[in-house]
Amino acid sequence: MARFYIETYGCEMNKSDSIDIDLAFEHKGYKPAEKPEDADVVVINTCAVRHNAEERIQGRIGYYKSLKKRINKKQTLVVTGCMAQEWGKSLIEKYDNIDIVTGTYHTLDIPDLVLKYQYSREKLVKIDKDSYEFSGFKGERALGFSAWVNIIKGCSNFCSYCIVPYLRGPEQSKPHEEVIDEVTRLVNNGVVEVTLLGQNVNTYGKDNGDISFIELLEKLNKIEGLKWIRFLTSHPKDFDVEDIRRIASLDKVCKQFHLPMQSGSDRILSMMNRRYTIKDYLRLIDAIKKYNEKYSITTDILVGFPDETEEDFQHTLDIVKKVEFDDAFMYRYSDRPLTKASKMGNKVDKEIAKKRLEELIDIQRKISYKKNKMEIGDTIEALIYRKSKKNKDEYLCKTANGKMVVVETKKPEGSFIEILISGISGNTLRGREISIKEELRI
């Protein structure tokens, strides 16, 4: 029976893809490989929005194509996502072991695509863009006991460093008919928690007239056995004071908000076409914390975009300070194709960039510690996630408001469990799990 093997890049759409990708290979009688060198077909599912990761999937290619030679001569290999729908069949034109290249668009159609090029030998490439369609696999892209759920599709804001509104195409929703359809099937197949993906869920709906992204979320809540639901990504020019008091009020959902800032400057956020102001970000912040007792706040942040001078990044480093973010995705900035900063002058050199991101991390990485910090003594309910690497009787375990644990337990995955948060380990909080009867006390 032939076999598979796929390897991901980038973000959790990338992920999910990746999912559809397997479903759709094993509906056609394809058996997933544990290892590369045991597949008849690898895909590489790549990201593009840094160089560094281009970088890094080059040099996979490479790898690819040495193993070829030296194990399987007849092993197809498929590159597909964001950087095969961005260099398109430049990508056969450089790498000549690359058999089949397929754009953002086309995921679903690879097995099939397999099936054709290993009948012709003619090197195929797929990267239009006419018609997208939504996995149609619904109850059975569970991972276990969690879920991902793809709610919105592309992106149609354009900020000025961002290559994937011209990768992944416009805004379009799925219907909320088929997402509540997908996730009461995901339920009743045994899943407890289920994310919400979108490179912009806020505007959920807006493309076909749909309900809206919080209605969306009230009709969820009321899924029976249903017990966590969490969602990214956010962008602050469309979320509100009065969708945030509204999440307050749904028990299912997890108080877990990343809202990307990307800068604190408002004159930066102006070139990067945020549409927002920092006067804007605080005000979702401000309600984050007024309407919710338990929460956790995220980011990402851009360091060294064109002209950002030394008073700009210092009013970024005044609001992480400000805020204090529970974490935060921090990155420096690099020219991508397509996009209007990569045409902007006064580009900020590469080791001022490179000091001020070591600068931030450090500072946030302190503020992340002090967060932290403030839970030990609390006690809390987790989800066990999966074992622990360094120990086989301790497990990752994950908060509501997305903080993880380690605690020794011997509950299965995919359990609730109660924990008492008692200190830190590097990043990770770690908990002991309490007794029935201690509950009971408290």
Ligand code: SAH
Given for the second form:
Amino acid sequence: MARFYIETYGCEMNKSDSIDIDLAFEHKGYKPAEKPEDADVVVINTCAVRHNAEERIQGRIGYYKSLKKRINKKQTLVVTGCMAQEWGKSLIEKYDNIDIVTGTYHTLDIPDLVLKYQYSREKLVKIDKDSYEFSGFKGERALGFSAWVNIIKGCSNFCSYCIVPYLRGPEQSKPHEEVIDEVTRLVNNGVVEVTLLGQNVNTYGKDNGDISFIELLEKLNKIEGLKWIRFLTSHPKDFDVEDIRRIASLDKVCKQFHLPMQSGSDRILSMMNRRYTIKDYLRLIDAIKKYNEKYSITTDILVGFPDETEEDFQHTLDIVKKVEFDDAFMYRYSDRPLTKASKMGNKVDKEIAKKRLEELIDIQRKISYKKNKMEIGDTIEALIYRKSKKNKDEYLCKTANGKMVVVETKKPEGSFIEILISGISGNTLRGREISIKEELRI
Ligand code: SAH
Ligand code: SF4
Ligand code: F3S
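The structure above corresponds to the form predicted alone; please provide the structure of the form predicted together with the ligand.
Then the entire complex follows, led off by the chain already shown.
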């Protein structure tokens, strides 16, 4: 029985693509290998969003070269995803141990390409961009009780620093009937939580004249048996106050808003081609907080964008302190090929950008701690996610607004429990499972 092993880098979209690749192999009779040494086929699903992601992946390609030599000369190496789309043939030219390169549009073709390669032993490169095939593995795309559902692929925004639109092509929405069918099947197979995915879910339906994202949420909210709906990512320019009002009234939609801000300076936001001002952004934040102070708001921030001055950076810090995000993903700007920003002058010195990033991370860490501490004493419903690595009786549980809490419980993964958030160690919340009676006493 042939075995495959998949190694994944990058965003949720890529992790979701890897589930499809996995299912595509299993449907062809392959079995997953526990470790790469045991695999006949290794797939590296790559990311190209920052230079250091590509460096790490190149290191892994080097590792597989030695593995092939030492353990299995016949092992087939496939490189797929965003970096494969960017590099194309030149990947094979640089690394002679790669056998197949497939881009972002051809992840589902991988098992067929492997078969073709193993028959002919001729290296293959497939990076043409036609139209996306959404996964056909509708009810199977779940690892148990929680599932990702891709509702829109590609990105048409062209933020000036970002390579994604060049690698994943223009936005393409999955027809809403298919989304509803897929979620219904998942729920029938035991899924209680779905996360809708897209580089910008809020433009759902605009490319093909389908219903809007909020209308889609309203329809999904009616699916019986489904408990929680999450979504990722929203571009602030496509979110408005009215959308927030409608989302606030949907009981299954988790009140967790990931709104990448990128910078606190209007001058930089305009150079980034983000198409909103800080005033617009704060209007959204205020609207969310107005509904409920406890709604979670997270963000992405990019520091060291070309020509970012100390003053621009101060604006970013000021907004971070003002908004008090629950959490943030923070990055140092990295030049990417094809992008407008890579051709801009006045690049920020690497050491200065590093220092800015450190300062920002330090401030945000304290804010996250403060926000987490404010949860202590709350009773809240949580979904048991997975066993803790440190203590076998403890589980990591997720609350509706996306906080992870460590709780001791005897219930199985995938169950909902009531918890009392009791404390915090490091930046991790700890909780206690409570019975309904106990809750009433409190
Ligand atoms: N579609 C999402 C995020 C995509 S990439 C969105 O619009 O928010 C995830 C994050 O990577 C971005 O939010 C940005 O902060 C960061 N990023 C993108 N290009 C980058 C670059 N060239 N250098 C450093 N970080 C980058
Ligand atoms: Fe990149 Fe901007 Fe598209 Fe996000 S919205 S993927 S940052 S171009
Ligand atoms: Fe990376 Fe591609 Fe996602 S570049 S962040 S894997 S869309």
